Each structure stands twice: as C-alpha cells, then as structure tokens.
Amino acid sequence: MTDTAVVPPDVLTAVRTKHRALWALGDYPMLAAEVIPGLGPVLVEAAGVRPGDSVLDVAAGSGNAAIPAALAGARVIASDLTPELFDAGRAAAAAVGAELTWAEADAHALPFDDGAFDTVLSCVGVMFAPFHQTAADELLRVTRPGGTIALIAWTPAGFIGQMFATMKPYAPAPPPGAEPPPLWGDEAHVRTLFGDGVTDVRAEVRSLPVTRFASGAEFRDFFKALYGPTIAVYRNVADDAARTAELDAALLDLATRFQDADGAMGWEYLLLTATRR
C-alpha cells in the first residue's frame, strides 16, 4: 500500500508531467463521447445528485460525469489534470445547456478544502492515477462526513482491464510504488483503500454495451490514434517493428475474442458508491 508520506515529492512531479502529457495524447473527448457517453449518466443516477448538491468530478476528462451532474441542478467542479480536455467539456456543455467550474488540479493533491463536497464523483478517472492510496485519501478528505463517494472503474478481468493487460509488456516502467489502474475495478481493493473513511459500500459489476466498432481492427486503429495510453504504448515500441507488429496482433485478437457476431461488446465495469464516515 503507498500512502502520501512515502511518495517522494519529485516522483509526484514527474508523474503530473507524464500523465498530463499523456492524456493530451490524440482526442480522448471524441473517444469519450462515442464509446461510453452513457456512463457518466449512471455514475450521477448512483450518486444520487440533487438539485444545489456540491459535486466535484475528479479527473473529469471532458465531463461524462460532471456535464450530468449539472444538468442534475447540481454545483459542479470539473477537476483534471489535462486542461487541454476542457476546451471540448466546454463545448459539450454549452451544447446542453449545462453551467459548471472546470478547475486544473492533481487527484493525488486536490486544491480543495476538506469536507468542501456533498458528493465526489470519479469515472473512469481517479483509477488512472498511479498511487491509489493517496488518490483515495484526497476523496475522502474533500468528501463531507455523511457525503457520497461514487465511482466507475474497468475490472481487471473486463475488457480494458484486459487491454491493459496486453499491453503492459510493451509499455514503459511504471514508477517505483504505482499500482495497475485496473484494481480500481476490484471491490476487495477500494473497500482497502478506504478502510473506516467510509460506510455502507454499495459495489455492483456491471457491463457497458459497446457496439462502435464493426471489427477487433476498427477498435485497434480507433485507439491507437485517439486514447492517450495506447498511443504512448505503441511510441514506445516504435523504434522495433517486429514489437510492433506483436502489439497490432494481440490488441486485434482482444478484440475479436470480445466481440460476438455483429461486433458488440460489453465492457465490465464496477460502480462502487459509499458515505464519508
């Protein structure tokens, strides 16, 4: 387990480098808006957003959950790492008619009070920063006692905990104490992260209909040019075409071992709500 004390101030520095880089890689908000547009809706419903709620969607991307939330009648801060996402968010929610505060910030260092939220929200977000129980101990500190925690993470054991898994051999070395985002998506491993912060957990699997992709080579090609993490995958294996290759055929194979007949998918997911003790 890493907590904050033993992450060394200069690793956390690098990371925000790295990750921010990294996810302004391609155009993540198109992939956002055309493969799991639906999730950040059932991340809100699960959360129970109310009307004047406090709602902080920590790393926000371009607002799947945080545009919702405010079309909820809530109180919204979009916060992420990435601010070059925000310029598309700020499109899709002028689109809706949706008002909110987009906020650049770290999710293992939150610029916010403590207890400063009546609910935090993260989807498919907080599970990408590296060092888990920092990340967890920032969402409990700026969650209110009796305030909602709600979050969405890939399994390990679903598909993009499995693309993970297929890429990682041609992926560069994680920092020294980071942990694979996928576990995220592991009840047994959030209710460790939180420990006593929180009561009444509430954790479902579910599976997203993905239906995009008409081929296993679409959904490569597709993410190769849009999502940030493959597409740092695959720079760092383009000096080695024979690796290369490899890396083509195995995302190919995922796929296709994941779509039925008519090329749907479903993409398994854990949504995980519990209250700040």
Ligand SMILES: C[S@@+](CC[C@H](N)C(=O)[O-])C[C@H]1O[C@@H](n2cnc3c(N)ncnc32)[C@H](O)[C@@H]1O
Second form
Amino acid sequence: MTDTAVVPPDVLTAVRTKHRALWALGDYPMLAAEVIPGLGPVLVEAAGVRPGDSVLDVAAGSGNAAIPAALAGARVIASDLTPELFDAGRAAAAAVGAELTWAEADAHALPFDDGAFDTVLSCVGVMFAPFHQTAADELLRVTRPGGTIALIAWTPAGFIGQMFATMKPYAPAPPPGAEPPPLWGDEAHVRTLFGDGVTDVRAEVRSLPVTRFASGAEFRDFFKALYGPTIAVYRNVADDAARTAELDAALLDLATRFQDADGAMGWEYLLLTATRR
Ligand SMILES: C[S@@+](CC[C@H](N)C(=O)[O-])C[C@H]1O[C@@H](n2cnc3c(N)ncnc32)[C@H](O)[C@@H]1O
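Could you give the coordinates for the form predicted in complex with this ligand, as opposed to the form predicted alone above?
The complete assembly is shown below, putting the previous chain first.
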C-alpha cells in the first residue's frame, strides 16, 4: 500500500455536499437500468462472489452490482454517498427477491472495520471519488487479507472517458487535489494506487454494447436530462447561450463519432480484480 493520502477535512466535506447533490440530479437509477444493467453481473462474476460471502459495494448507486451479488447468495452492503438513490435500489431489489443492506457512505472514509469484507466491489463507482489514493486506501483497508477487490471503470479513451473530456471545459473547477474519474480506467494508475497492498492483479479492457440510442441527439438529450454530471455541466453554462450551444454540438459530435449506422456503440471499460495481500 502507498502512503495514505491526507485530504483536508473541510475539502472533503465540501466535496461530499456538492457531489451528493450532483448525483441526486436527474434520474440515475433509470439510466443505470436502461443503459448499463449488464455491467453489475459482469463484475459479480469476475469477483467470484459465492453464497455466504460478505460483500461491500462501494458507490453502489441503485444496486447495479450489489443486487446481483445478493442474488448470488452473498451478504451484501450497498454503500453510496447519495442515499437519494436507495429507494429505487430497494424497489429493484424487491422486484427480484434480493435482500441486502443500504448504507450512506463516502468512499473516502468508509464507516466499516478493517478487513470486514471478503469482497469489495465497485462498478463505475469509486472512480467518481476525486481523491483517488484516499479512496484506494479505504478499499484496501476494509478488504480482509486474501479477500478480493473487483472494479469496473470507464477508460480514458473510451466513450464515457471521452464524454468527460468533452464536458471538462464547460464544467465547474474541480476541488484542489482532485483527479479525473477515468484515470481509474487506466490499469497502471490503479496498480500504483493499490501498490503492494494487493497481489494477483488481473486487468482486462472490455466493451459494453449500448444500443439504447438511435442517434447522437437521443444520447445527448437523455444524458442532459438524467445524468447528474452532465446536468451539472449544463447548469454551469446555463446563462451563456453560445457556450450551451457549443456543448450541445460537442456532445452530439462525440456520440455520432462513436455510433455505427444503426446507432450502436461500444463503451470501453477496465475490469480489474486483485487479491488483498
Ligand atoms: C455512475 S454511478 C454508479 C452507480 C452503480 N455502481 C452502478 O453501476 O450503476 C456513480 C456513483 O458514485 C457515487 N459516488 C460519487 N462520489 C462518491 C463518493 N465519494 N463516495 C461514495 N459514492 C460516491 C454516486 O452517488 C453514484 O451513485
């Protein structure tokens, strides 16, 4: 493990407030259910979750990975900074007969004991905690020796990584010391974060087929209405019609470049598993 990074408490508090409000915007649970429901089961399978395992899903949202882990027979805590997402998660779990616990928790300061979990998962989740070393140290801390850490993160070069790069010039300034989310999709970065806290790192770049959007405009308008980070960026330029039109055009162009003639896309992600030393 590398040295624990120290983020000033007032900076962490401000980030928590801002990011919780951001992820509560729009309708993230609907987006997850309609666009990326395939990712959670992929992560649960890669992690080798077994009946009876104690599993923590970090930045679980509405349970995309936590619910399939519970269906696999594990004892699961779905934790997230944004408890506004839990009602949808509870409804989704009830609909498939999954039982799990929901807990409000910041990935930078997990309210769980050292070594409490056999498996710690995060599906395009912990990547959004901006202080990467602090969050990585927390994942290591709560995983028992010999336990598994399994992550999915959008890559920098893939579609969602490029969407964040496209939005960056229009976004509010990040807090000091923040690192960009798609860096968690870079294997070398994650290996550095975990350092010698893990062994047996396995990493694979995969692509999620996305057929939800018939056109670039449909993609852009869906994200503009439902996805917190995109909504927040549009709000940041809301009083500047020219900048808003520029952002509209940039997102349309990006989506169109990634779509084939039928509108299908592949969203690239890193799937990484490791054993806690
Ligand atoms: C893209 S969503 C992924 C949710 C879920 N894992 C899924 O696959 O649908 C990102 C999630 O990260 C959560 N999040 C952002 N910052 C966080 C933090 N510092 N600690 C814990 N969760 C955080 C958000 O509330 C949101 O639910």
